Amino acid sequence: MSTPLLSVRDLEVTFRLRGGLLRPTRLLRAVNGVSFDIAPGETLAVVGESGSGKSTIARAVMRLLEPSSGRIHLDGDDVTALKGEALRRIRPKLQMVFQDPYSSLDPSMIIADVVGEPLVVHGRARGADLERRVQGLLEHVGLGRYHMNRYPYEFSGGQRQRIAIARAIALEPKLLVLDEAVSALDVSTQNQILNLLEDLRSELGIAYLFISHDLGVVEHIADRVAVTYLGRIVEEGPAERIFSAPAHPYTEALLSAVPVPNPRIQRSRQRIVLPGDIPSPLAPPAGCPFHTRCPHVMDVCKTAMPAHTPIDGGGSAACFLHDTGVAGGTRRAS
């Protein structure tokens, strides 16, 4: 990998939950020791079930949530050390598109003001220049000048997400954080937005941190994938290797649930159904966090935390099935 655009090291996000009269204050560790890099122009997808910490990672990178510990470096700047005006100065490099296009746009503002607001706030444009740039941004996402004086309620969900993307790229960011940005859309609209994101990446060189629970979507857009479980990354690597030869039992289970367009292949596939639910982050299990649901659990999994082990084909997996060296997707007992 080239010099990372975004470098996250040992990120932790902890929430302090107030107790009642007879209950003590409890700590919820939503993100626990997460590390990853994103190169310029690269798409890293962070995937996992609900409650695995994906959106918390995204909000911590944006500094919408304060990390409890760890470091986040963006284009050479230590984001975790910045405050006030210093943090505001790097905001143009880092923008976000939220999940719900129905609530992420101010319903009282016309689209010209919605898209132009970042340019005004950061002193980039005003007057006729602002109008010209807003029109250009809308055209970039497949809309036009005739949309500028309309309100958000006049648009479909896909059009609203295009408007949100136009607003996000207004300041020419180097990294776009997309938090479930297509999950609220129907399948055909999802494909349109994914194609738009690919076009923008090619034209503008933007890198993406793509948060999603939908591996079918991730397969089409990601260069690399990080699989999260209970606030930890349990496997990461090139998307091609993850989808063709998953190394972690949790990744295998997630991929087995992704439908295949070919009915004959779909009928012959074996679905891996995991027992139970994700444990509560208020009381995580000892040892490997996945051992309570893992079909290959061993005694060591119940007491020790597995380290990340390199996997043939790229990336690594935090699993004792691969703790004796490069395993290449085939299981190896400890």
Given for the second form:
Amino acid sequence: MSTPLLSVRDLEVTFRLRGGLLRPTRLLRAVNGVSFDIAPGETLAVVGESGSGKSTIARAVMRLLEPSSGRIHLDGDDVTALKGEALRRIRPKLQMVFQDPYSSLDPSMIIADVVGEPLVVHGRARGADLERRVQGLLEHVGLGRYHMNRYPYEFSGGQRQRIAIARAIALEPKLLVLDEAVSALDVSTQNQILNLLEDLRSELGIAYLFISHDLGVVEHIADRVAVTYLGRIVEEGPAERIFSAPAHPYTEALLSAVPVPNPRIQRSRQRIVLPGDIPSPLAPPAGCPFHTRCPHVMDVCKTAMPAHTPIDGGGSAACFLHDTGVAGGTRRAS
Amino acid sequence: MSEAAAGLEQLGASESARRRFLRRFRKQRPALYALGFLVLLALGALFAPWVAPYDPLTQNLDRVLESPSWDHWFGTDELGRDVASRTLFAARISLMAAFQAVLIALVIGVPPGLLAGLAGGWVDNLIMRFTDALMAFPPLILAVAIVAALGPSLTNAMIAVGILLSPTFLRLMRGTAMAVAHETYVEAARSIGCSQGWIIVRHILPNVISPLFVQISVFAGVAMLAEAGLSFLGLGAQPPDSSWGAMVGRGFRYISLSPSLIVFPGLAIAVTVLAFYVLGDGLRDALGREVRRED
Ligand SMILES: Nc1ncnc2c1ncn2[C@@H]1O[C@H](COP(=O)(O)OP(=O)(O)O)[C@@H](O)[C@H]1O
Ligand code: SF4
Ligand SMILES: [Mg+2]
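Would you mind generating the form predicted together with its partner chain now that we have the form predicted on its own?
Complete assembly follows, chain above in first position.
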């Protein structure tokens, strides 16, 4: 395999929650032992319930927060410890689109400035050239040039997300991190934005780290899928395999909730309703993080942590059902 | 900084921002009337020597303490001076005093407020301790102490008022800067590779300015009231200068003989202060965030 564009190894992010007079300072491990690679031009979808650490992974990859441990390599270079000017210099390679299109655009700036800003701060364009390139970017995302002098509040959510995408591709990044970039939009707008992203990928060859709490949204755009639970990746693999033969009970549950009719799954389809809520990341369960809600829970799950085991069809899952060294493991590893 | 200025100029952002504000402000009827009144008042004060029917200092001891009449619209005072002319000339002093106090409060309050909000940590702690200590003094005592130390004059009184108003500007700027610094668009700016200086000049400052305008307008009213109070007590405008507050203070001695002496300057204070408040309100609405539009 060639060198991945992005390589994340054993990423851990811990937040220190400041205590008060009566509360002690607590540590919240939002991301724990997360590793993944993204090849050039590839789309990795990261899917999991809200609070499972997806945004924290995105912000760590974007170097918007300091990981507590782990390594991040971009294009073969270690970018984990970059700071100041050195960090600013690599930023053009990776750009981000945020979830809420209403708060991610500066309300005091006109669209021409919003979209042109990356080009200006990196000294890539100025004057008439800048204006021409901003026009080109807006057209690229399906917005007319007459929008240039308008303010963000004059646009709908979908249009704003197009603006955010135009801004994010201005520097021709190699990786675009999309953190719930379509989650705030209605279904038809979602589809328009997903189509736009597909077009951009085939035209520009950008790799995506596509984050969503909805497995259904990523089915068509993802090459590979990583499923997160309580700050960990519990299953990872080619999208095709994840959707046709999910290995981890949590992935199965997520998939059973996807409303899109899929003939392969529809036959045996039954909505798996998980009991209880996602545990607090301040007090994660011992053993398998999913054992408090897992329909297949075994004794071993409550004390030991399952390791990632390769799955037929590609990828891996962290579940004792697939770990042949453990009783019951052969049951499902077909 | 110069980089940021170049960016602004290049894309002509400031002019459009003004246009948008004007469009929304035009819908604020009461604020428009208030602004109209304040502009007229300022013009009247500026051109008082040409507009006023009489010289405000010319005495006519044959016609003292007269009620309003065709000759003297607002009546005459205890020395036979025309109250209407004196009220117009006093507007110069009162407006200038309010302007001075607000300017001083801005200069003292805004930079440390921004610094505290953006730097955080011990810098923030130090600045806020100092502010708390300042605010722990009873305001009137502090004002009297400052005037006593500097000597009674209108400018000194307004320095005192400015110092008293500054903590509000400081807190406002600190809170707004903190809130804006945590906005997603600031994180987004960092993610594209904007430097810290660029982020402050291009993203934080433009977004903390709006609430400041609102506060300036309201505080112009507060400063005018404070000036009136201090001048009433004899701590502000000194003869022969006269502000509205000073006129009310002197007229108070003749209240049983000629109530109109305090009615007109008193009314001028009330209406002008109200105008500043209403203007502040309208600015708040015109500068506030527009409601979200759904798809
Ligand atoms: N800045 C922060 N300070 C403290 N806790 C945080 C912070 N950001 C996220 N968290 C916590 O980390 C966990 C993961 O959050 P997040 O990454 O936003 O999840 P997701 O994006 O999957 O919803 C949550 O429990 C959240 O409360
Ligand atoms: S390890 Fe056990 S508890 Fe965890 S997912 Fe697998 S079966 Fe369920
Ligand atoms: Mg999130």
